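Coming up is one lone chain in structure tokens, specifically the form predicted on its own.
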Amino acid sequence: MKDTENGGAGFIAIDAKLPLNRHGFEASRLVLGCMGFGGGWTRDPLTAEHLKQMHEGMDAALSVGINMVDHANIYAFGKAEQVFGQMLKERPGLRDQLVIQSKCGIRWAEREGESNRFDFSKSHILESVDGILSRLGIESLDILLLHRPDPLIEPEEVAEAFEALRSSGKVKRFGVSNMSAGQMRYLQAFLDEPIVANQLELSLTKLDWLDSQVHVNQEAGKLSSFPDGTLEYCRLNHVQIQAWSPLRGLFNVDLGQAEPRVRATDELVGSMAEERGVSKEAIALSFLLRHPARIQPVLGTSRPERIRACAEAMQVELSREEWYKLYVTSRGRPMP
């Protein structure tokens, strides 16, 4: 699959073994996360500079084979989707080359004294998707994720909303974010369509998703916050695991103030990157790519040079020994 739209020159890096691609998509292994576009978390209007930034970010993604984008209706208070929609309007034909995903379910406080909350009611899901489609300027969303678990979820309502969106052609597939195996299993029991994705925070420095597996039947396991069986459930049921903030904790910290394990990990990542002639981002992301769950990292940067640096991860194949060296170093303690 080759992109020819407005300067994108890369072949799309399709991975047929991605669980997501079992559900009718041709999605790249890496995803362009769009939270950083649209001018950030302000109520200021969009500018020509914001639109230029969106074009440049999309061009960088396409040039390195990324054809999937991740949104949420709350990002930049809706402006991230809005500026993306303006970009699409200026580039006829680009929409058909992309896999577009967005999320809904988080509601900001609407008046003083209220708190932010989650809302998986049928009415809110339907209203949210109409807003998403309007801001993006498209007729159909490829994937809709529920954005974090709602303790007040009525799965029958979610099922009705999903069926209405699917039958109307507004959404093709559905997924979740930050859900455990039990929560997915419960929701799936009410759905006619399979849950196709679960977006979780996973990275080289946030390791509870791995520690929960190696600490079974050990005292250290009591400290893990990662829900038991979640990775296994996703793998058994062809649910695409997506990693949000896949570089957090290593590239956005003051290393002078960081824990010794983080400084040691940064040094190791740097030496491995220098040895291979790739970016440090590529090494950190390759740690996720090496896992057999075929994790799909969602890149959180809007900078073209950083997007290209992250894509170098596709050139890196870590050996088992290298992967474990990164894991143990980041753990800051030996394997049990």
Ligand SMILES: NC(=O)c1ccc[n+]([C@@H]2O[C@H](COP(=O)([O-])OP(=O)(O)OC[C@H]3O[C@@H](n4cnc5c(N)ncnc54)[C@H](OP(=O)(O)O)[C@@H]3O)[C@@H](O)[C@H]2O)c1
Contents of the next structure:
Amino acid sequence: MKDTENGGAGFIAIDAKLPLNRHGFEASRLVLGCMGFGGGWTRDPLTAEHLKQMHEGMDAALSVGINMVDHANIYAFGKAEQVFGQMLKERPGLRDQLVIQSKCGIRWAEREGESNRFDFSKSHILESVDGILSRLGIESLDILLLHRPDPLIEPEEVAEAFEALRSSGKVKRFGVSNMSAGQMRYLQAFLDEPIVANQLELSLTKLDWLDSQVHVNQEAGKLSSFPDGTLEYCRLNHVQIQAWSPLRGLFNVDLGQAEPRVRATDELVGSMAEERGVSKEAIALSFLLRHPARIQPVLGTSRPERIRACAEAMQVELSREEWYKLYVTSRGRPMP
Ligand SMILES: NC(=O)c1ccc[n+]([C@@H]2O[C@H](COP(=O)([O-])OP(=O)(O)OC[C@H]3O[C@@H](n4cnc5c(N)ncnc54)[C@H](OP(=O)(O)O)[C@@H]3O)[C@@H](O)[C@H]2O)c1
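Show the form predicted in complex with the ligand, please, the one above being the form predicted on its own.
All chains and molecules follow, beginning with the one already shown.
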């Protein structure tokens, strides 16, 4: 427990058993995802309302013990980091209480006729980090993730970029996102520093991360696109697994149009939430929290009341039976 000097903050609940802890970070289990701040995917300038929303979102997160935030240089075309930087400027002292993560490697088309693309070149990584630090108004980023695998990756260049960033103090630790075990193993072979995190899309309704494990050597396994051995690689190597879009597919859908398995999952989640006196978000997130890899869900909502509803997940510990009931209901078919 640690008091903060910043409005709205009561305590910071550190999870000492997180893989990230081994890499020097005292981080909370839940992470505030910042893609929804800064006014979204428009080129309109930031407003006072966006800054107010950022303060309120951060207050809600701090009030429930969340001390880690997830950015990317592309979110809201840079405005998510910018509004976060404006907020930090108004709250001196807050930066040191946070674990700040951002990502680079996705590039929008800059001229007519160009495509959006991925870029892990040394120059692009270095330029991106300068942009991130300047928008956030900080001197050092805690964790930098490579956002999406670039097929043109030259790992020696990535290693040079990481070394330059580490030795200049601009980035403390490095990780990846949306990478398979094979891609991580390959990249790691060129790096002096450990890959500390991998952010993947995992949730109660997007289940390929589990189905790939239970359908080994079976026809049904062909339906799973999750890269074989990725969870195991991360667990063996103390790579923090983070779940992006942990509620998507259940909370932002029109249930009237949804697949029967999603409707059944919503009903089950609702009845379990009622039984325990917690929010539905808490049950959906507790499904991720119960996994022994100690996954960090990255929350997408920017609404204070929903951030608080998500945090109720920390009160829920599912039994094996409950966890499997959720899994089987969401799969929409029995275990093999
Ligand atoms: N690494 C990657 O490639 C990658 C990709 C995507 C996202 N991310 C990261 O992951 C974070 C989370 O992603 P996400 O926004 O897709 O996650 P999410 O937490 O699954 O949220 C998805 C949507 O669900 C809505 N929602 C939440 N609670 C709800 C409720 N009770 N009722 C109805 N709707 C509800 C939210 O809308 P409201 O905002 O209106 O509440 C949000 O737009 C992002 O902020 C970003 O940091 C990473």
